[in-house]
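To begin, one chain is listed below as structure tokens, in the form predicted on its own.
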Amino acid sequence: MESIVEEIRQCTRCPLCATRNKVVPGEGPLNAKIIIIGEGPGEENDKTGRPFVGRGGQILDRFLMQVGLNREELYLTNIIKCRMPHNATPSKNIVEKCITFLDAQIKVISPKVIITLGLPAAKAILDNATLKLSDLKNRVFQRGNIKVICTYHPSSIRYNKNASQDIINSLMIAKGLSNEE
């Protein structure tokens, strides 16, 4: 994993290089069973070269609590590393740039679940670009051996009330999930 987190922060692939602060390569147990993938770094993110630390991390945080699930234990990371301006969705172009992090952490890690939060990350890890996240929310998918959960931000709940039930739902699941033999 140190090969990979010191690629990510040399990395030129992309314009992103230019405007980051920190690059946010992930942080968490190499033996998690647990990933948890979101969009991309927001602001806190860019400061600081952590993930979901802030106000939609800080939500994050509450469900895991809620849920039975301690953040320490699990791995978090985005599918890109780097901070899109404005928060804006990464293109298809910056997905594939950086793409190849997040396949190599995930094998280092060979977790049993994948939870994705937004679409954006759904889509990166299922590959498929026509996907609705309401047609995948509560619903298990493979990845290879890795079973995957898609389901809302932890920021979504600001706009969408029924976020914060699907988001504990998905949580509960992956942690059944993950507690499989």
Contents of the next structure:
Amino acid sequence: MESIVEEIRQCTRCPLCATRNKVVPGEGPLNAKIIIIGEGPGEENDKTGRPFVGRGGQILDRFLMQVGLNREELYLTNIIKCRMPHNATPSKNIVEKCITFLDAQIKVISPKVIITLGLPAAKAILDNATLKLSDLKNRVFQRGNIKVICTYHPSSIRYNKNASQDIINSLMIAKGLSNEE
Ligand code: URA
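Switch from the form predicted on its own to the form predicted together with ligand URA and give that structure.
Below is the entire complex, every chain and molecule, led by the chain shown above.
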């Protein structure tokens, strides 16, 4: 993982290297059973170099607590490692350039379960551009021997009233899967 993180720090594969303050590679134990994957660093993440520490992170922490998942035991990262200006959705081109870092991180951690937050993360992991989260939620996908659960991004609770319950359900499913033998 150290060499992957170093490569991310040195990365100049896309224009975001010129506008980022800090790269946000991800954090958590390398033996985590669950990886949570968000869309990309926000303002607070770009300042600190840490994932999920801004408003979205606080909402995520609340959901994790509600289902009894301990943040310290999870690996948290994003499909892209640098902030998009104005928090725009990352283009396909940028995701394609960055995704090899995530693929390598998943290989190192070899989790039992991947949870994607938001549609861009679901598309990147399931490799399908025509997906809708409403069709994906409550389903368990398989990536090699890793189970994949796709849910809404915690920030979406501002405009989607039902997202909170959907996110909680997804986290519960993921927790159950991560404890299976
Ligand atoms: N923080 C992150 O690191 N990723 C997100 O998707 C949202 C907040």
